[in-house]
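The chain below stands alone, shown as structure tokens; this is the form predicted on its own.
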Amino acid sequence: MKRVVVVGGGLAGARSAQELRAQGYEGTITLLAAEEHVPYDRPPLSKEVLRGSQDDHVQLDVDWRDLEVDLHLGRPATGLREGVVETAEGDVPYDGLVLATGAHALRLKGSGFPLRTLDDALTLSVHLTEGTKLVIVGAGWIGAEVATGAAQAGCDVTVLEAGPAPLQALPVEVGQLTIPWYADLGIDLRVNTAAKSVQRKAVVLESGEKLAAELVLVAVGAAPETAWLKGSPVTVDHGVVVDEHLATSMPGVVAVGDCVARWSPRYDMRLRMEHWDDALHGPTVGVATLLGKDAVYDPIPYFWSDQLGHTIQWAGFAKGADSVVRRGEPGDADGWAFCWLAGTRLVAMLTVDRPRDLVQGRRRMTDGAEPDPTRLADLAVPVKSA
């Protein structure tokens, strides 16, 4: 294998750069990205560069030239067929190709701003100024932690959830529990309130009721970036279509990051996530599989958001449970813990504001681990002791 392709410029095309060279590999890597700024860091964008900082805070630590990585910013993907992957520019000829191209932000019928890109988050940022009323869809991870930083600049803000609950991903008795933090920061939060589209100046409501906002953000969720594939011999299916190791229908063609539909041995089904965690360390096992090793990736699903004064934190998959341990109280000032057992098996966990418990946790899940429901729900217990 002389010449590599790398389909992507976020941390998954970036760290499949990085891995292509630790793992070994010594031909040319060439790195194909849609937007015009350099590989960047997304978590930021909806806390740091949002509030003003500088955007220095979502570099990566890449020396693409010490890579010896050809980057070409601003030509995205437009096609693929064996050995080709297509741009407006011409045709790029690859015999490995790594597919990083994320996913893209879901919109409503309208106008209203996006956040996805470093570009959405600094349009976005000059705009967030005291006494703006500005107007969330979506009560999401994005919602939340935007509905955070505007609070905190002074914005009138209004967060809409079609749903019962914010964190429609977890269950809804722990997204139920986060309600009284939007009030704590002066933040109305109108669950099961469907937006239907954005007009200037306004939202329309299911309902039909106009709410008036000087700004909206739409955060609804997010789609993968799998258009340009269409026709190709290329799998796709919600996703990138990839075994558990990361390998697509098509030979010599891998999938990474938030693209990715993939196949867990662990939970028997196919997976589709959209987190940091996969973006960091799937390229290890995607690039190992390109390059010829044998790899399998099929971790405990893991995610986490500073949003609303705490810092939120899940691992594992609560399908199956049929128990679920409280580990300390919502409220408490030490944080607190829900638990999911499948019998007496810990599955999935979410903690808020006690970060070594989830650590923990996800070690224990990780080894199948049987806890004592008594001791687990002790706070005086690690849970690597439960």
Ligand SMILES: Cc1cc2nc3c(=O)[nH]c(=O)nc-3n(C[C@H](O)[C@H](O)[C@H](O)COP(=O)(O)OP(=O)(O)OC[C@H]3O[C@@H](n4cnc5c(N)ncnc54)[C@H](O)[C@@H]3O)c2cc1C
The other form holds:
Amino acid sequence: MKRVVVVGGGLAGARSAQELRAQGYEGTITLLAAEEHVPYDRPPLSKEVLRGSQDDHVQLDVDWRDLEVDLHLGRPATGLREGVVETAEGDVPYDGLVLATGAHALRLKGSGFPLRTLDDALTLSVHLTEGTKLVIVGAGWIGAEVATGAAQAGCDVTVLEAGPAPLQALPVEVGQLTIPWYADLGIDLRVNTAAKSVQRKAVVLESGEKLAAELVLVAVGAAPETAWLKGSPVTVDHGVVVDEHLATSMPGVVAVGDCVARWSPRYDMRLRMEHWDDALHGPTVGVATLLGKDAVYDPIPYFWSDQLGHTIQWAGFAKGADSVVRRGEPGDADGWAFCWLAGTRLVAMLTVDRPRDLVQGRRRMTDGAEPDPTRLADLAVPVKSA
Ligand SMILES: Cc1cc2nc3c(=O)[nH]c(=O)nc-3n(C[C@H](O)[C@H](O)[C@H](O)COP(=O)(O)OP(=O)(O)OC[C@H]3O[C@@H](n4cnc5c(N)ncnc54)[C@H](O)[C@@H]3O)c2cc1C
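Next up, the form predicted in complex with the named molecule. The previous block was the form predicted on its own.
Once more the chain from above appears, this time first in line as the rest of the complex follows.
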């Protein structure tokens, strides 16, 4: 293999370039990136960048010159044929291909700010000034994080959530426990309130009510960036379909990061993850597969969020869980956690302000641990000893 092309200039694309060199590949690497920015890190966009601090946080630890990567910024791939990536500036031939095109923010009818890119975050941060009336549609991870930064900047923040509680990705009884956090920061959270469309200075609710706003952020989720693969031999079904080796349906083509729908032998189902941890670690396996090695990517899922004065972390998958152990009580100064058990096995864990619990819990899940529920509930007992 002499020519590898990486499509996508996010964390997964950058990590793929690093892994190619780390795993001994000596041929050319061409990276096609739709954005004009050198690949950067996205989690700070809804956190530090909104507080006005950019460079230290978004910069990835990648020495592009040392990796000898031919970086093409502002050059999106537009199509794919066997051995050729198409772009508006001409075809780019490859022997091996990594797809790492991530995801894009979903929009509502009308206008409203999205938050996916550095440009989005910089534009948004300029508007987050004292007294600005901001309406955020969606109390998911990004909505909650932006609400935090905006409230700290003195904005008048309203968050609309269509469901009965924030964080719809989590069980509703957990999301409900975050409701008081909004009031603590003076944020007006309205659950069971669906937005229908966004106008220039207002949000129209499904009920017909019109909410005035100076700024509207639409944070209603993301979808894999795969439109450019339409008509190509790569199978796409809510993401680029890959097996546990991160191989696509096309020989010599792997996919990594937010754009994939990967097969998980661990959970016996296809998973769509939009987590930083997958973009960081998936490329080790995707590149190994591309280079003809035998590697499997099937970790215990992990993500975190810093919101409303708390750090929430999740590990595992609650599929098949039949009981929940509460570790500490919400409001405890030392934090608290929920642990899901399937029979006697620990299968998922959510921690609030207890990072050590999460690390130990994730390790125990990997080991197939069967903790004692009484000890697990006791904050004085480390998770690893429960
Ligand atoms: C605001 C924000 C905050 C987040 N915070 C957290 C967090 O706290 N914790 C957590 O676990 N995760 C978080 N995430 C998720 C995490 O950042 C993503 O999982 C990670 O960035 C995925 O990396 P990726 O490289 O797969 O995709 P992306 O970061 O989306 O990068 C893909 C890149 O490919 C480019 N591209 C798209 N199409 C093409 C094309 N046709 N040709 C060339 N280039 C193309 C895109 O422009 C983009 O630059 C956050 C995400 C966002 C947006």
